[in-house]
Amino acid sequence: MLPRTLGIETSCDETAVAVLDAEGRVEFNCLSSQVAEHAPFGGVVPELASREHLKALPMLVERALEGAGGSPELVAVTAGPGLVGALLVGVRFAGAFAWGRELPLVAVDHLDGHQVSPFLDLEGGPARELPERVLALVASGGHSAWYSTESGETRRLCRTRDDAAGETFDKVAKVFGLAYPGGPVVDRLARRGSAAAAFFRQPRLKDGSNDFSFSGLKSAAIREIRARGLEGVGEHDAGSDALDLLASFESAVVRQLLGPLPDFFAKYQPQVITASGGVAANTLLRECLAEEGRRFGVEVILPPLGLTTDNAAMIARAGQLAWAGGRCADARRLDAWTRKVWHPPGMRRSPTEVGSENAGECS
């Protein structure tokens, strides 16, 4: 039996707390959004995010303890990658909580959390067991990569060389004069436009890899917006020209994200294909993935919309699985690891290389 787990997520601008039972059922799941605080700046302000985490986290944990089906037996916290100040709030709180209650503590890679999110249920059901072979897309404001998992071993297959897909949506939306975060607004408006009205070329990397590059697409979209006199037009004044341009831009992002899929499917023969992260809420991406699944004859599993953004339920589940594999952290010494040090799946060093003070085995 897995332990009832308290999950804590503070890697960026969402303060999230969740409790999962022994079968991965979500007993409590709550998130404090900082969108209103960061909206005037058009993006996340790290210091502001850290201060908001300090305000919200104790309150959310108190609510979790009251709303869960029992006391937590394990604490799981995002230790990286992310904004170092934001991560430190969660890591320090989780360490103190676990130490004070004599509970085991697990440090979770944020990307591991995203990859288990499609297997969670927000309708009261247990978590689904992970298949032996999974092909997974993680696309969000900070990450865009494909991963292959086989027999519990995960490796990164490709990544973005510059901007992430979600960041690209947000920056183009800002030039249009759309509200922050821009991804959901672009998705909504693009449904009313025609992607055939314009066409954005896909990048070609000189090394022939499957890596992504969204900076050129972002620049091309911004140039087109300005050339058509659509800068700052806003959602309510967006006419057919703006809607068509947004649909074309969205189509280009989705085409690039799914471009490597045929090659990866042929090489790794996954039992399921998943997508996670904030961009996994995009309507066109979900439709295209479902279509690809039918074409390949493989199941596509997408997370509930409520678990596409950063959340603590996925961190709690990843923590449970890590604990089952014997991983544990020292609550007195656990530190936050930014992207530069905390290696994503496929690039991660062993716990002993990272530092024995931060990882170990659970007894």
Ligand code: KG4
The other form holds:
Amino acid sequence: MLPRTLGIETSCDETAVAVLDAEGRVEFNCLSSQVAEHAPFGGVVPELASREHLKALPMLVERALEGAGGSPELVAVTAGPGLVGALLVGVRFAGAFAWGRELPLVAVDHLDGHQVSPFLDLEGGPARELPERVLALVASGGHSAWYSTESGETRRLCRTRDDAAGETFDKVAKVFGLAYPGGPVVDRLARRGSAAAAFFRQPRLKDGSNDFSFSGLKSAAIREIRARGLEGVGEHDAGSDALDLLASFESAVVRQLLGPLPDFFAKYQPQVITASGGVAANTLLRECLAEEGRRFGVEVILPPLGLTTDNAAMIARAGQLAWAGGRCADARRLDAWTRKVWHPPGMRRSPTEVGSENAGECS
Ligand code: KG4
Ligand code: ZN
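Switching from the form predicted alone: structure of the form predicted in complex with this ligand?
Zooming out: every chain and molecule, the one shown earlier first.
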């Protein structure tokens, strides 16, 4: 039996709190979004994010304690990667909460959280057990990578060398004059366009690796928007020209994300393929992944739409699994991880695993 777990997530611009029961059922899941506060700036303002977390967190935790099926027995908090000030609000709050109630505390890596999100159910069911071999895509505003997990050990297979997929959606959408965050708007508009209208070439890295590179695609899309006189056109005045261009751009992002899949599938023979992170809400990506699953005869598990973007249910679940694997943090000493630190749930971390990629970015 796993402990009933309070999850806290404040790594970027969503303050999220959730409670999971002993079988990983989501008893409470709540989120206070700061999108409206950051929208005028066209991106997340770190200082503003921290202050909004400070305001929202105590209230959400109070509601979680009332809404859950019982008192939490474990506290799980995102300790990194993300915006340092924003992370610190959650980490200090969780530490004080755990210390005051004499509960164990687990520090969770945000990316581990995304990777367990496909195994959660928002309809009241228990969490699914993680199969032995999982091939996982994580694509969000700060991160794009494929991972392979085998018997509890996770390896990153490829990653973006520059922009993340969600960031690419957001930046191209901004030039179009679409609302922030642009990914969901592009998704909505692209459904009405034809991807055959324009073609964006896929990048080829000189070293022949499977890594992604989205900055060339971003620049090519922006050049095309300007060449067609569509800069700042906005959602309501988007004609077929704009819709077609958005559909072509979206299709190029999805093609790139799924490009390495056949290779990885052949090499790692996963029992399931998953996708998570904000971009896993994308309609075309979900359709294409389902298609690939049919082609390879393997199950594709996607998170419920309510759990693709940042949430605390995934943090609580990753925390439960880490706790079951023997991990625990010191409530008085836990600090935010300012650098990207990734590891599989339940695995112990050694100082040499600490990397420096994506410092201070949301994921
Ligand atoms: O995982 P997430 O909530 O947060 C972080 O990046 O930390 O991901 C947010 C990203 C944004 O870039 C957003 O534009 C993108 O996910 N996104 C989408 C869709 N929904 C959210 N991108 C494409 N299609 C969508 N439907
Ligand atoms: Zn995220």
